[in-house]
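Only one chain is given next, in structure tokens, and it is the form predicted on its own.
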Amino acid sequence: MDTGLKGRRALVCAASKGLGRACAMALAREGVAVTITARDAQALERTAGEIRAATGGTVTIAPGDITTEAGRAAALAACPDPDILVNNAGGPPPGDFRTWDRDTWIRAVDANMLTPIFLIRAVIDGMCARRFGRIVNITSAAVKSPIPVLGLSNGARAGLTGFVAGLARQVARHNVTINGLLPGPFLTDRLRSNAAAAASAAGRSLEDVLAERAQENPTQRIGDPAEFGEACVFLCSAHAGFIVGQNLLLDGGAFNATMG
């Protein structure tokens, strides 16, 4: 299928890995210029030059923390007119919400409601005037069925999915759409890192707990961060104009619902 994508401009935020990464390479498969933004530089830089070999497509990084003011200036400097912007940004650390004070929760606001707002900003008004934008924000199954030990991505993901979905329904007739995409397991370094502590706290390997993990979902699997970048270009594609203030949830069916 023609995506319709060659030659549009997107700018991936959290790209230098995991599902970021997957999105970014997916795109630029479909002839799609990408800036890719990161805090770790060389591992940004990494990421680009696969991206190309791969692809053949252009890529731009944008080193910077785009949780802050300098960090989202420095990625739209790079990239100030996107056709599509996907949001990303790392999930704040689990724990007993009786422990976090004002500051953590702050962190956490900025970090994954804030953050991706202030860029749909920038964003929002040049992509009603050319008639085409696309913004694909990466949030959580979370959002869906809260996790107890994530209350600060629970909290903070829903707020933005609230405020998303009062906004898409303004802009859809100027054909700019956005939607979520809720990842439920993917194999990407934050699922590893935890598994491998969890594997370590209850004296097992690492390879016993994926497994396991692997069984307790209906497909028998974890997810390939691949699947996720196809369906982040499916969202972004020319087709997906009438599919508004959605939230796809990613999760090989682990979430049971008759109705999402």
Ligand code: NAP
Second form
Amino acid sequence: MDTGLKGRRALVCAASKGLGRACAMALAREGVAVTITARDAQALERTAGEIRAATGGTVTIAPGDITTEAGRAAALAACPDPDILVNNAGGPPPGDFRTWDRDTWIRAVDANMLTPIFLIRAVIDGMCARRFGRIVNITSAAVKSPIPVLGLSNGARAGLTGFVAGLARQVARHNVTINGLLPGPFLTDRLRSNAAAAASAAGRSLEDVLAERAQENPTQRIGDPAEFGEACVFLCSAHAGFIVGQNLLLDGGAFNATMG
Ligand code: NAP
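Could you drop in the structure for the form predicted in complex with this ligand? We only have the form predicted on its own so far.
Expanding to the full complex; the earlier chain stays at the top.
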């Protein structure tokens, strides 16, 4: 399928590793010039080199913390008029809500709700004027099915999802779409390190814990980030202009429901 994306420009946030990297890689394969961000500049440069080598595409880096104004300014300076914006950042820590003070909540809301909203605000009018825009928010399966220890994530990401549900309907007439991609378990460094912590707490091997997690999923496996990247490409494609304000769960069927 020709995705119609050749020559487009994308800003992909938090993309030196994991799901963001997979989105950037898949978009670059479609001929999209990508700008990627992450805090660790060396890792980001390495990833940029890998994407260039794999795709022959144009990759620009914008090192910085995307949850800060300076980080967002650097990202937008490197890619001022993106046709595609993939919002992503690290997730908030787990814990018990009784211990979370106001600052803890503000950090989570800043990172996982306000950061994407401020980036959307910066790029959306240009997208509307050019009559093409694709915004994909990487959130979490926890938006549909809360994970009790991840209350900060459940709350902040649900706030983003509620806000963009309204905005998506206001900009759709300009061929600008906003959708959420909701990852279930994908084999990234984040999942590996969470599983490693669980393994060492239980005195088990990492392989054992990963195998158990795979068994729990209807597909009997953990997702491959490359699959996530391809779903992102489809939502960004020229053919996806009628997919508006949706939240696509990529979890191997783990969320048990007759309808989403
Ligand atoms: P990952 O493998 O740990 O990769 C995270 C990427 O984001 C890295 O490139 C990291 O680079 C960058 N990053 C983190 N915080 C950043 C910040 N403040 N500013 C700029 N870049 C930042 O994580 P992942 O598994 O891809 O997860 C991505 C998102 O999906 C997270 O919000 C996570 O909670 C969510 N999620 C993941 C899964 C899963 O199974 N993997 C499931 C549900 C939800 P630096 O550290 O150098 O900044």
